[in-house]
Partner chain sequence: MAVSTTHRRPGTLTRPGSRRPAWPGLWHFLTFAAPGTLVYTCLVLLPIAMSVGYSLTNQALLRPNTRFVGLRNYELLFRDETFLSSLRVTTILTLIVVIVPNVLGVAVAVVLDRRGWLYNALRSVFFTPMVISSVVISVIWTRVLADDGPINQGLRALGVAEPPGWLSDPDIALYSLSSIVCWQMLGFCVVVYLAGLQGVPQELAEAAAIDGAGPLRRFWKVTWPLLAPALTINTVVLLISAFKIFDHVKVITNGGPGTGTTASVAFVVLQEGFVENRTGYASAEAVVMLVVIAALSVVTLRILQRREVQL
Amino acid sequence: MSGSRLPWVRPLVALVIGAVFFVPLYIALINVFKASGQVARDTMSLPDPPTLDNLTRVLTDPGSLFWPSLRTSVVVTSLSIVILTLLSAMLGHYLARHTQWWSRAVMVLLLCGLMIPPQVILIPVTQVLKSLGLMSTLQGLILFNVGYYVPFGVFVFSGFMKGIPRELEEAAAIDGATRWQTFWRVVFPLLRPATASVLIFLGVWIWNDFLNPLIIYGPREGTTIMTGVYKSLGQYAADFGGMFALMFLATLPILVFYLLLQKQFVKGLTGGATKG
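Output the structure for the chain only; the required form is predicted in complex with the partner chain.
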């Protein structure tokens, strides 16, 4: 193997590829801490001197969309992923444990939903939400998120259920637990790694979503964080520093959430493995 003869080749190649790949992220990161004039002049160089002006400007400007849209995004994302986790865990459990033809048909219909582009259904969805009185509301956006992403949750949970022995549920039933108690006290805690991955994926997708909030919640009512970034593009047209600061602040919460849960996810996996 060439790697064993020249031990430094692989790390070097890896580093070079990684560095080239990282350039756009580096640009986004360093320009947060540069004066706006310097961003336009030399985008690539390190901030000289580094400044927090851009961040404070975005955080304190009374006209900034940052705080209201942050609040909206936190509410929409957290409610959506909690409801999605609960509903899709229950539905996934039900479909994994019932193998009659109609249950399989429901499964197939749900799996089809994994590939449906939102553009195909958004026009009628606005009609459905209007008739429910939920168009341009947070509840409407959350309801659509739940409907649109439930197939993904069911897919993950029902797949994971196959690894959980049925006997556990039977034992709980013999001990007198109802199905409701069996699910929440015995099965759901065992689904933790699946729950973590559903929360990570859906959290990231819903936080970063642009199209659905733009059509369903905006443009009249309000913005989530990403539609806020989009709408601020004009405002920050000449202020690159402010733009990068806003994008940094909009990305930070979901990045932290991802890093926190990623650990939890690994813990869940290894914990299950040692017990197994």
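Here, rigid core means the biggest group of C-alpha atoms that superpose within 1.5 Å across both forms. In this text, all values refer to a predicted model and were calculated from it rather than measured experimentally. Positions refer to the first chain, counted from 1. Compared with the form predicted on its own:
- When two forms of a protein are overlaid on their rigid core, residues whose CA moves 2 Å or more are considered shifted, and Leu255 is not one of them between these two forms.
- When the rigid core is held fixed, the Cα atom of Ala19 travels 2 angstroms or more between these two forms.
Moving on from the form predicted in complex with the partner chain, kindly provide the form predicted on its own as a structure.
Shown next is a single chain and nothing more.
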């Protein structure tokens, strides 16, 4: 069997795989705009008639956890990815430009951190946070995110640094720039595609994280958007439309964030390709 004889095979396989992934999204999306009774009767049918009552109820209900959970997730995710990006870029640049044995040892140590599931280190981390007085605080959750995800950021930035010529930094040094000025004015702007990748991956991971916020931050002190959905299960036990609306609203901010940065990522790649 060759591609020229059966050109329809690849599109058909792609269509089938795409449909498998699309079905859960279809169910989640159409049930946002149905009355709860219609959701219980027929989950797969289209809304008849479409309604915004579920979204309105979640957004305006005084007892809804959506708004406080959203604020907490925005703060935690924003601060975590900004700190992670800055630390990872500086450390990745430093390790990529130094080839001594100890820099390679540090890189191997960081790569080992990528292989350890967060559940394995969760108990030791909680003990450390307790000793520092940071347990059940936003600072403790952000500190955990920075410590756990910084190896991924360093891995991405150091790999991307290998494609940036050293001569650019040497030329900046000849012109009188300090190492700090060289990094922020010459190197960091060139890392835009890697920065977009790190922001996208870490932003999605931290926003969708459930277990670590549940144990480190809550549930008594507050909720992030995912632990808020979990705690709302009882409130919406008989309101399936409200439950789908809450899940839709919880996904919407990070989806918009992903689409915005994805656009910047493509711009960075094409801009670099057409320079010179």
